[in-house]
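Single chain ahead, written as structure tokens, the form predicted on its own.
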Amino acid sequence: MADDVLLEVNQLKTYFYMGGNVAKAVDGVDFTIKKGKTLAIVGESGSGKSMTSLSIMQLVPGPTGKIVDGAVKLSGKDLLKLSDKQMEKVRGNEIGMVFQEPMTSLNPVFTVGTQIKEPLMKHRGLSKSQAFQKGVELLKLVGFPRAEDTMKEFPHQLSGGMRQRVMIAIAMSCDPKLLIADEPTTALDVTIQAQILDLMKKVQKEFDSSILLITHDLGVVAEMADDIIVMYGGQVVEQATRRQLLKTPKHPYTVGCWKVCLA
């Protein structure tokens, strides 16, 4: 590996065993993240994209789903050979993540703070107190004026923007090497799609993260991402830069989706 790569990806493969039948959702892909850098996944629904990010955290839903090839390498280690266990300090601490649902990824019957307060007490070893001045750090980073005041209320009295504002600062809870952004503008309004971009834009200089971007939105590859692969069928199509894929797309998919896009 490369010691500009954070993560590689290597023939990886995710299938879904149902009836007889096998569904490779993920079938082969390769791709490399450089450190610092937002690499996209683009591609219509069930091309894969999704899959592919819950298939490097290990998250993929069973028991009919299975990895069944492949390597996931972050730093060098191959995350598909660690241990329940030893993956579980690897999600959040190493890896944060935000889901694609703002309004449903947050736990309705926790407050904020808890939410921020768990990923620190149990990866970084924070006291309760420690904890919450930390959430409140992270909270004022990511825009909350009123802070102290939010790590107490429930995610119900939240917008959706704001919920999403959370599940970055708890994804960026511990200086995480990578961030998975699943369809993270999905359902919100466009003035705070672009505050959330320029949010992440804002975290990743902070911290000096890699992002995964993953998104059918052609506006957000534009505004974020470095280098773009495209998915169709649970495999990847073209890759190249964002410049070279934009300009002059090779692939008639690609070239078709360019065309819906920005129709």
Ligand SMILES: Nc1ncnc2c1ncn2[C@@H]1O[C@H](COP(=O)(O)OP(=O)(O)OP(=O)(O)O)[C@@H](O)[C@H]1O
Given for the second form:
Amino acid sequence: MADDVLLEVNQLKTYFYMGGNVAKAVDGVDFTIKKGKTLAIVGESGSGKSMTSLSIMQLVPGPTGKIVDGAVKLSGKDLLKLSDKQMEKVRGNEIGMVFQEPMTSLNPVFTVGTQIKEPLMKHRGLSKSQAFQKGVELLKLVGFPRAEDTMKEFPHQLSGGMRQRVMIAIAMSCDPKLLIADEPTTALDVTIQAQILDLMKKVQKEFDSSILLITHDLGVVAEMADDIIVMYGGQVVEQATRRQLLKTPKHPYTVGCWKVCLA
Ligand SMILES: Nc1ncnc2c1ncn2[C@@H]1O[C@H](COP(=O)(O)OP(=O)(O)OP(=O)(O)O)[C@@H](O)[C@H]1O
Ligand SMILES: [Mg+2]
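Next, give the form predicted together with the ligand, keeping in mind that what was shown is the form predicted on its own.
Every component of the complex follows; first up is the chain already shown.
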């Protein structure tokens, strides 16, 4: 594996088995993400973007969904060969995750503080008061000036954009090498979207992390991505740098999207 590569996915296959039928959600996907860079996965609904990211984290919904083949190497280590326990550690320490709807990822019955402190104590071994301090620091970083107060609030007391910023703070709490963001701004209105994207770039710089960004918004791609893959029917149909794809898109899906996006 080249020195500048953080994640290498080879021939990944994830299938769903339902009553004799097989849905090939991810069907032989290959890509790499370089250290400190952002790879965007684009593609129409149902093309396998989310299943690709869930496969990397081994969170494919079972028992119907199964990773059937391939390798997912993070800094050279094949994650598909790890035990559940080892993988749980990787999810807390080496990979951070942000999803589309932060209300479903944050637990409504616990305060922001409790939820941000938990991984810091569990994965980084901080004491309660150290975790509180670190939590405050992270919330300030993602734009909560009165972070001490925010720590005491419950998710329903925050707006969608604020919840997403809390999710980013939690995702970054263990200083992950890789941040996986699946449609992180889709549920937000346009001005808040721009703030969240700026914030992701800021934390990426701060932590020198790589980002796997899933979106079907090519405006977001143009803003964020260094490299891009286009998925269709569980396969990668186009792979390019942002520059190449902006200039000369090949796949009809991409051509169509760029036309809409750049109109
Ligand atoms: N829970 C499930 N049970 C059965 N099949 C599923 C399930 N989830 C996904 N699939 C299959 O996997 C394919 C890829 O789904 P995936 O969620 O990865 O799409 P996506 O590209 O993320 O779409 P979207 O843009 O709508 O989020 C679907 O077309 C479907 O065939
Ligand atoms: Mg999806």
